[in-house]
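So this first bit is one chain, no partners, the form predicted on its own, shown in C-alpha cells.
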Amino acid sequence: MSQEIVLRTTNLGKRYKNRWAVEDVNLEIHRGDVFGFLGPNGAGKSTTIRMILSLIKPTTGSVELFGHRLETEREKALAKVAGIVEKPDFYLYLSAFRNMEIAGALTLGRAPGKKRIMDSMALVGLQDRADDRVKTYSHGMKQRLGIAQALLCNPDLIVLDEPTNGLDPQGMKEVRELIAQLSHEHGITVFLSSHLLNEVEQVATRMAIINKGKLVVQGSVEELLLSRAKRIILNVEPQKKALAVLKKLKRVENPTLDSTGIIANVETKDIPDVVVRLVAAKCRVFSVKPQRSLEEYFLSVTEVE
C-alpha cells in the first residue's frame, strides 16, 4: 500500500533575471517521513522552502500540500503546515511564555490558551523555563522555542530550514532528539533542510539532494546509501595473511589494515567470491559489512564535473 504524499512539487523553479536559483525540482514527501533536504550552500534549499511555504512565488511549476494546490487553495494547503526559515526571532526582553502568546495570536488569529502554550513548550523540554526572559536562553533553547511556536498550530507537517546551524554539539543533539520525538511519538512529518550531513544521517528516513538548483537524487536514505556501498570492512583472522590474499585479488581495490579491520573496495556482487578465497586460504571470516556514510555518498553525487 502506497503512503500518502503530504508534499509534492512539480517542475518547481525560481528564476532571478538570467539565473535559475531552482529549476525543475520534483519532490515527494510521504506522511511520517523525516525527510532530509540536502545540498551545498547556495544550492537552492532555502529558495525551495520559501516557495513551499508561499513566501515567494515560483517562476515555474507547482506545490501541492495535503492534496491542495498552493496557487489556488493557499489557505487549505497551508492549514496543517508550520515552518521555520533560517532562525526564529523573538522579543528578547519578554518571557518565553509571552513570546508564545504573541506568536500564537499572529498564527491562529487569537491568543492561545495557557494549556496549549505549555503543552507545546513541554514537547520541546522548556516548560520549566516558560517565565524566563528569552535573552537568558542559549542558542539551542531558542531553536527549540522556535519549534514550540511552530507547534502551536498542531501541524501535520513541519518544515525546518537549517535548525542546527550555529549550535554547539549539545544543542545539535537536543534538536536532533526533538525531531526524532516529533516524528516517532507525535506522528508529525518533518521536512529538514541542512548541510550538516552527519545530523541528517542520524534522523532522516528519506532524503533528496539538490545541487546548483537541480534535484540530483531522491529516495530512502538506507537504499541510496546501500546503492553506493562499495567500501567494506572485513573482520578476519589472521589479518596479515588475509591482507596478503586480498592484495592478489583483482576484484579487491586498495585493501588496507586499520583499527576496525581490513578495509577495501569491493563490488557487492563480488563479496561472496572474496569470502570463498579467504576461507580457502584458511582465514577465519567473522563479518563483512559495508562502510557507508552519507558524506561519501553526498560528495559522490555532487562532485564538480
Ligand SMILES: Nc1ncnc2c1ncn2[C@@H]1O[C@H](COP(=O)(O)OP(=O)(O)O)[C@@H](O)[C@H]1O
Contents of the next structure:
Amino acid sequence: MSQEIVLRTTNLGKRYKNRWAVEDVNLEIHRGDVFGFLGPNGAGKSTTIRMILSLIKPTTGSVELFGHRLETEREKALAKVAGIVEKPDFYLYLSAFRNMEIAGALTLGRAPGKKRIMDSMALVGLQDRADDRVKTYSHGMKQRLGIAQALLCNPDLIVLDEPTNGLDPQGMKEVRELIAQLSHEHGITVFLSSHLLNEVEQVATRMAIINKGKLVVQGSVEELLLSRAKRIILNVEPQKKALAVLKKLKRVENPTLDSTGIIANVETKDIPDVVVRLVAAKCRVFSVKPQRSLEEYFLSVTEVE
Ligand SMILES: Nc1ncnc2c1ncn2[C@@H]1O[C@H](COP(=O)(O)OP(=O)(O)O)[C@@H](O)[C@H]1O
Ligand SMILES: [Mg+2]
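Given the form predicted on its own, state the structure of the form predicted together with the named molecule.
All chains and molecules follow, beginning with the one already shown.
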C-alpha cells in the first residue's frame, strides 16, 4: 500500500550570491511521519524550511504540499500547514491569551474564539497560564506557546525549526513529548529540524541528514541505523545455547554475552540467515538491534573530508 506523501521537495535549491545554501534536496514526508531533519549548524535546515513554508523563493526546484505545488497553488498547498522558523516571536507584555488572539487573527484572518484558543493551549499544557504575560514564561513555555499558535489553524502538517534549541533537558523532554502527542493522539504529521542526534533518534520515525546544503541520506530511523550497523545486539533465549550456535557460524564474528544480550559482528545481509539458524536450534529470538548509536553514524556522514 502506498502512503500519502504530504510534503515533497524536488531538486530544491537556494543560492545566495555565488554560494549554494541548499542544493538539490529531494525530501519525501509521508502522512503520519515524525520526520527528523538533522544537520549541523549552517547545513541548510532553516533555508529549506523557509522554502517549504514559502517564506523565501527557491532558486531551483519545487515544493509540493498535499499534492499541490507551492509555486502555482500556494493557498491550497499551505492550507493545512503550520510552521515556526527559528523561534516564535511574542508581545511580551501581553498575556499569552492575547498573543494567541493576535496570532490567530494573522493566520486565520479573524480572531479565533475563546474555546479554540483554550483548546490549543490545553494541548500544549498551558491552559492554566493563559492570563499570564508572556514575559513571565520560561523559554520552554514560550516554545510550547509557539506550537499552540501554530495549532490554531488546525494543521495536518506542522513544521518546526529546531523546536528544542536552547531548552534545558526538562524543557526538551516536554517538547519531545508534545511532538509525540501531536503525532499519536492528533494524527498531525510533524517535520522538525535539529542539530541534535539523540533528539531525532528519540522522537522521529523517519529522517534525513543534511550537510553543507546537500542531502546525505534519508529513510526510516530504524532501517538507517540497522543498515549501517555491523555490531548487533541479540535478545535471544536460551542465551548459552544461542551463543554456541553463533560461535559455529562463519559469518558471525566475536559473539559475546553482556548485560544487554548477545553482541556480535554481523553484516546486515547475513542477519536473516543467522536468525533462521537460531530458530532451527530452537532458540527464541526476541529482537535484533544495532548497537551503533545514531551519533556515531551522524558523525561518520558529516565528517569533514
Ligand atoms: N539570507 C542569507 N544570505 C546569505 N546567506 C545565507 C542566508 N541565509 C542563510 N545563509 C547561509 O546558508 C547556509 C545555511 O544556513 P541555514 O539554512 O540557516 O542553516 P541551518 O539552519 O542548518 O543552521 C549558511 O551558510 C548560511 O550562512
Ligand atoms: Mg537554522
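Only the largest set of C-alpha atoms that superpose within 1.5 Å between the two forms is called the rigid core. All figures in this text were calculated on a predicted structure; none of them were measured in a lab. Numbering follows the first chain given and starts at 1.
Here Lys282 counts as shifted, since its C-alpha moves by at least 2 Å between the two forms after the core is aligned. Once you line up the core between the two forms, the Cα of Gly261 ends up 2 Å or more from where it was.
Taking the core as reference, the Cα of Asp270 moves 7.2 angstrom between the two forms.
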